[in-house]
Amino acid sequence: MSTSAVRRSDGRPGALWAAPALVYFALFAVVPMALVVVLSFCRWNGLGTPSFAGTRNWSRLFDDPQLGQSLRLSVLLTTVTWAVQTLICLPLGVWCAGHQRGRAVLSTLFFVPLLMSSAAVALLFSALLDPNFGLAHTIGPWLGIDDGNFIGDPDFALWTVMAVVSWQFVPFHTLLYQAAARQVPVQLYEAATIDGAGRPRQFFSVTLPQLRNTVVTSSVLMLVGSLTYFDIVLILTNGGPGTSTRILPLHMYQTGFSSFDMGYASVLALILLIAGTTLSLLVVRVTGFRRMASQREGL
Amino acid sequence: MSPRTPAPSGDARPPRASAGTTTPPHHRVYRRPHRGVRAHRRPDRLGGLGAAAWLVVVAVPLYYVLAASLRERSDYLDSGPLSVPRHMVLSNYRTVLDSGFATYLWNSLVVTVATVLLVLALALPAAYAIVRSRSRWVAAGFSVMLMGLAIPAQATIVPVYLLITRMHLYDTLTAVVLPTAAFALPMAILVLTSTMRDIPGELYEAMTVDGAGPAHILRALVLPLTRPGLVTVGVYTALGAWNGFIFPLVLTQSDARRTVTLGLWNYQGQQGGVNVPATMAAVVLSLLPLLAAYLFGRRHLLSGLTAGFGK
């Protein structure tokens, strides 16, 4: 314990207490962000030393036939999974925040997919989607895929990937909404009940406005997450059949670590970084996050 | 928010909200001693139906993994994926463990424990400084950290690979731990600062008046009171480290250094199409430790999420 007069009168930790974490974070997260810019102007095969290559990597953007398709697939994956997950998670989370019988058990069960790694989820679904022995053999004909080969069909592969990704991440966002719905002041519901509002009216007039903050948080996490996410796609389809599920981050990974073209991979990584940051800023700006921060004042 | 019903909108003000206690109620007011969404009197049939539908979507694949892992191969091939196993066997688990899966499990355990310890050791003093320090540097650092929440790890993988190879750490478990911990830090600090802000300022002041320095306050006051936050951070960090894929994939190479997620992927390559029950047994094995950690920290998880995101 310090005996210096300054410390005794203050008792507050100095900036040094935060220094280890900040330096560490800077080294492995902030420095790489700067390095990725440098590397985008370099030629590097991953083994030797990166050498300056001017704007060569950047001009390649314009004659990369894969880029347009990857971008389109990524945008589609991001928007569809966002819409699907939000439509499922919001009502499900609100329901889980209630006090029905068996809710605790159900909430635990709902949570389990979140504990599984992408590798485990991908393996589980590649077995279920096996056209000969999996569930797909039975379900396929109902959905118009007679041979049950969901991930082998270029027209259906991306939709199948979307379904699997949603399956994996619905639990997390349901949990966010559940936690937020629990914080809605109960007086609001009582007042609504007194005014004769039915359950749907209460959901749209009380719950939804109160959860706007959470919708923003969850949406940002979802959009940025699925924009840069590729584990499941790598294992489930490896971008195939053909290039029908080769989303942008997978294109980046394969350019860097299969074709050993780290320079161009860095360009693609920068596009992902910029898109992710812009998207999250946009969501926050458009939905007026700052104004909402004060919406619960006085309660 | 509708103009015709003033009370239930988001900007309800205290006088109206507490009307039941200050003015004679015109309607019967239900004041049951409970928190949260419980003012509904009728059962929520529509919501229950939706929850049941989602239950099917979640439970069928989970049942499938477990059932497939417990049946013989011939049984699996004959009677279809969703049938009840004819008799349960544990031989698939033995097959998996005998094929070297134990090494992957061990590597993941080492990576997970090291990452959690590193994150807690870095995040605890940092969060304490963010909440209590008056330094502008700390506030600025915290803003950078919060932006870090939106930095996708995948997009920085090429420079991280460069850093790790230059540090001569390629193909070691340390190589996996270092970036995994870095990308877990923002979330950890966010949750810990929220927990620490809930400690009343008078407690800090009382200890300061008694002459306690920051180290003593951290040990005697902050540490015991932030234990739920620490458990939350521990479980989340463990979840991320155990299930991490991209860093082990890019930063390790030899079979002896691979973690369980890559082990699963390798295993599918070797056995997958051929031996589904064994692959599913491997999936269950990879899930069990996390299930245990989750059941241990379940209560704290939800309150931690509330602290981090709900407000």
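Numbering follows the first chain given and starts at 1. For the two forms, the rigid core is made up of the largest set of C-alpha atoms that agree within 1.5 Å on superposition. Please read all numbers here as calculations on a predicted model, not as lab measurements. Compared with the form predicted alone:
Core-superposed comparison between these two forms: the CA of Val23 exceeds or equals a 2 Å shift.
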Contents of the next structure:
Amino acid sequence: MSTSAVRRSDGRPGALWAAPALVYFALFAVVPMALVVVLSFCRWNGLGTPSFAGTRNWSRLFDDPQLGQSLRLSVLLTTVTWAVQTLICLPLGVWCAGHQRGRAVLSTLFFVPLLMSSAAVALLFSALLDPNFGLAHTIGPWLGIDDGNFIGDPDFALWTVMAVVSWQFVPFHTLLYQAAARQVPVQLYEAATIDGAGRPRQFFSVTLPQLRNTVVTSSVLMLVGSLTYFDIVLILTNGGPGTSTRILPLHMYQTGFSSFDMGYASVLALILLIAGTTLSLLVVRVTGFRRMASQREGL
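The form predicted alone is what I need now, so please give it after the form predicted together with the partner chain.
Excluded here are partners and other molecules; the one chain stands alone.
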């Protein structure tokens, strides 16, 4: 690899730096997506050879009574978990970046959920939320649910799932905000202190503007991740009671692996792909992320 290929004359990294990522993306994203597109025009139960079905799978979208509800539940879960996680992670990440006494110990405890797999989290909360012997049996009456059956009540099941999902991913996004908050130049806080700004004013006038890139990055990860999230829902409620927690990714999974209708499940997967990509581009567009200049000196 020549030096000119790696580094251009203006000091910016050459295109070859992106080659490993592009190869990885092509093998594990572009090729599978292309296969899903092909499969969406086929009839296949997971065994044997797929047969061409034309646009039959796509036309079924208009006759699927579950699709509208699943999409609405997915949007609700995505919106609520994004709002809850952002409101918790941003101030918590800024606090973890400080020098308070006991911060290191508490920060370690905050990050424990990040070390657990989604299956472990779902099994843990299945035990805690069991209305017979779980913690829910005790705290349920305090919250107005006399039998403590949070995940068995159609009015509370989805909100319970939102709380569990938010609990699992708060540490990850807190870590992002903590790392970003530590990069804010201390001179800005010194200047704000000289100007008489208190802690709240420093947060809104110095910290928050400096974290705008991280806010956008974290929001995109939360929104796209929540839109495609389903494993905790699968283990915790399996879409129930009834269809009250059957979000779109779970609807796709059950269509493909319970009903063995891989063709229509591929259509639902593509709907999720389009929705996630559109949402990501919309966030970037609305926040003006494309116009943000690099903060690296000279780039």
